[in-house]
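Single chain ahead, by itself, as C-alpha cells, in the form predicted alone.
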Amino acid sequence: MNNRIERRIVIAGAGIAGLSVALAFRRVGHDVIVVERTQSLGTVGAGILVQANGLVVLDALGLGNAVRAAGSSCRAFNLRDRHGHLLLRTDFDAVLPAQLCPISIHRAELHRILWDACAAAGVSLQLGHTVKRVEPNESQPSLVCETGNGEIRISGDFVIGADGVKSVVRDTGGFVSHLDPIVEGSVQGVAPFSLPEHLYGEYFGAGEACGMLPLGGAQTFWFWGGSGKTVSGIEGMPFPEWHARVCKSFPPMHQVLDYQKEWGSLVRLIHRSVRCASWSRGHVILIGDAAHAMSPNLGQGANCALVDALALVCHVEALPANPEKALKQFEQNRRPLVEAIQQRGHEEGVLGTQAWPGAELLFKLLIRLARFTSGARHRAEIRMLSGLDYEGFDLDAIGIEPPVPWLTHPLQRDYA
C-alpha cells in the first residue's frame, strides 16, 4: 500500500453498480464523486436475488451480513407448471455454503445498505446532475452534467459509467456497442405480506412465466414476464384486464395480484442485452448494465455489476502505476464469465418465450429430464447459476484474481 497513488474517481449513476464501485474505491482512500440525475435516493424497484458471487463481493465490502439480515435466504428454488405443480427443485444448500445461498431482498433495501455505507465512508453524492456527455481526455476525462444552476464539468483520473442499459457515458464516449433485439419483458411488484412456502417458486406456461419469492420483512416479491411483444402489448391496458388475463393463465397469482388494484408503483420493464467491443476507452470505464446488460432469467445482472465493481478496484490497486494495463486485465479476467452468463440468460429467454403449439409440453419434458442429470453436472449447473467459475468460494471463483487491498485473510475461510 506504500506505492498507492491517490486518485479522483467520478462515477455516473447511483445505482447498485455505481454505489458499490464508489464504496470500494473509497475503502482504499480515493476521492470519489457520484453524480445522479434524480433529486433524491428514494424507494425504487421491486425484488432482487443476490447470488453467491454478489454475496462474496458484499462480504468483502463488509455488508454481507446486513444484506442477509434484511432479506430472505433461498436454500432451494422450485420450478412449477402454471397451476403450481412442482416440476423441478434445485437445492442450493446441497452445493453452496449456507452463507452463499441466494438472498431475496427488496432492491431499495440493498440500495439503502450500499448508500449508508458510502455516506459513512465519505463518498460525495451530487444529486440532480443529469449526465449530458463524457469528454474522454486521456489524462483527465470529464463528465458534463446539466444541473439546476446550468451546465458543469466534473473531471477525474477515472470516469466510470455505471449508468445502466441506456448509458450516456457509453453512447457519448465513443464505445462500439451492440444492443441485441428485444426478446422479453416483465412486470414486477412487492406485496406487503408473506405466503405459504408451497406457493414460492417460478411458474411456466405458454410462452410466459411468473413467480413469487419471499422478501425480508414479511413481504413477497412477484413477477410476470413474456416476450417483448407480449409485454409491449399490455401498454395502455387497464390493470383489471391484465390482472384477469394473468390469473386465468396462472391461478396461483391471485395470491399477490388480488391485493393490487392499479398499476401504481409496479415496475414494467423491457429487457435487452448490451454487448460492447471494449469496456474502457482511455480512463473511461463501463461497468454493470452499461457494459453488459443481460436477460433477467438467471438473476445475475446486479450480481455481475457487484463483481465488476470489486474487480475493477482490485485490478487498479494491483497496478497503481500502470492503469492502462490494469483496465485491460480487468476486462480480460471478467469478460469470459460475464459473456457466458449473458449468453445462457439470452438462450433461456428465447426458449421461455416460445408460444407455438406444443412448446409448453416440450418445456415440461426438458425440465423433467433435468432431474436425471449426474450429480457432477448438477453441481456445475448450480455454480454457474451462482456466478462461480472455479471450485471453491473465494475471489478466484467469481473471476477476481488480485487480492482485495483491505482484507487480511481469504474470504473462503469465512464460508467453511
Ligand SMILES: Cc1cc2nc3c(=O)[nH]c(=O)nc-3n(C[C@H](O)[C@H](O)[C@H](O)COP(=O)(O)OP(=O)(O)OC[C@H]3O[C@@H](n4cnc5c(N)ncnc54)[C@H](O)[C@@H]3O)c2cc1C
The other form holds:
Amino acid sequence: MNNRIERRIVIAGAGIAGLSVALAFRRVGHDVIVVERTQSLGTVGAGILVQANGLVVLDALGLGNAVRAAGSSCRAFNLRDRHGHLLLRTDFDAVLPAQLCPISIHRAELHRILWDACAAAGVSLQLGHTVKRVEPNESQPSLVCETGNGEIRISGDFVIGADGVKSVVRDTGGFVSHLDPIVEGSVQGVAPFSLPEHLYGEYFGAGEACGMLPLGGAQTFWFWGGSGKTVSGIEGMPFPEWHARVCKSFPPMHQVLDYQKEWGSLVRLIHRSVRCASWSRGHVILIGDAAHAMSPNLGQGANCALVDALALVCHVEALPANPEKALKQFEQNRRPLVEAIQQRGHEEGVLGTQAWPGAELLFKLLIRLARFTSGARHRAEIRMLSGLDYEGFDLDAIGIEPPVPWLTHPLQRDYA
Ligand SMILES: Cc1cc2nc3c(=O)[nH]c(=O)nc-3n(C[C@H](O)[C@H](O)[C@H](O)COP(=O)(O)OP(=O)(O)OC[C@H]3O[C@@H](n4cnc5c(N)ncnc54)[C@H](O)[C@@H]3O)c2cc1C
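Please could you give me the other form, the form predicted together with the named molecule, since above is the form predicted alone?
Let us now look at the entire complex, which starts with that chain.
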C-alpha cells in the first residue's frame, strides 16, 4: 500500500460498469469522479440476471449478499414450448455452489446497491453532465461535458468510457469499432406480483421467445423478443394490439400482460453488438457495453461489465508504474472470454429468430435432444453460460489476474 500511486480517475457513465469500476478504484484509495448525463438515478429498466461471474465480483466488492437479498435466486431454468410444456430443465445448483446460482434482480435495485456503496466510499457523482467528447492528451486525458451551466473539461490520469452501447468516448476517442447489424430486439417489464413456480421459464415460438422469471420483492420480470425487424415493426402499435398478438402466440403471457394496460414504463430495446479493435488508447479505456455490447441471450451484459470493472482495477494496481502495459494485459486477459460469450449470444440470437416453416419444430427437437448431453458437457455448458471458463469459483476463474490482496473484502475462494 505504501508504494501506491494515487490517481484521479474520470468515468463517463453511471451504469453498472461505471459504478462498479468507480467503487473498485475508490476502494483502493484513488480520487474518482463519475459524470452521468441523466439528472437523477431513478427506477429505470426491468430485470437483470446476475450470474456466477458477476456474483464473484460483487462478493469481492462486499456487495454480493445485498444483491442476493434484493433479488431472487434461480436454482433452475426451464425452457418451454409456446404453450408452456417443459422441453428442458437446467439445474444450476447441480453444477454451481448455491451462492453462485443466478440472481434475478431489478436493474434499478442493482444500480441502487452499487450507487449507495459508491456514495459511502466517497465517489463524486456529477449528474446532468453529458459527455460531448474525449480529449486523449497522452497521460492526462479529459472529458468535455455539457452541463446546465455550459461546457466544462474534467481531466484525470485515466478516462474510462463506461457510457454504454452508443459510447461518445469510443466514438470521439479515435477507437476503431463497428456495430454489428441488428439481429434482435425485446420488450421487457416487471409485474408487481409473483407467479406459480410452473409458469417461470423461457418460452419458444417461431422466431420469437418470451419469458417470466421471479424477481426480488414478490415481483415478476418478463420479456418478449424477436428479430430486429419484428421489434421495430411494433413501433407505433397500440398496446392492446401488441398484447393480443403476443398472447395469441404465447398464451401463458396473459399472466403478466393482462395486468399491463399501456406501454408506460416498459423497456423497449433494439440490441446491437459492439466490436472494437482495441479497448484502450493511451490512458482512455472502454469497458462494459461501450467496449463490447452483446446480445441479451446469455444474460451476460451486466455481468461482463462487472468483471471488466474489477479486472481493470486489478491490472492497474498490479503495474502502477506502467499503466500502458497494465491496460494491454487487461485486454489480453479479458478479451478471449468476452468474445466467446459475445459470439455464443450472437449465434443463439440468429438461431432463435429464424421463422421459416419447420424452424419451431426443429428447435423443439434440438432442445429435447439436449437432455441426452453427457454430464461433463452439461457442466461445461453451465460454466460457460455463467461466464466462467473453467472449474473454479474465484477471480482466477473469470480471467482476473493477478490477485487483489488490497480489496477491502477477502475473496470467497471456498463457496460451499
Ligand atoms: C436506463 C437503462 C435501462 C436498462 N434496462 C435494462 C433492462 O431492463 N434489462 C437489461 O438486460 N439491460 C438493461 N439495460 C442495459 C444493461 O444495463 C447493460 O447492457 C449492462 O448493464 C452493461 O452496462 P454498462 O454500464 O456498460 O452500460 P449502460 O447500462 O448502458 O450504462 C451507460 C450509462 O452511461 C450513461 N451515458 C451514456 N451516454 C452518456 C454521455 N454522453 N454522457 C454521460 N453519460 C452517458 C447512460 O445514461 C448510462 O447511465 C439498461 C441500460 C440503461 C442505460
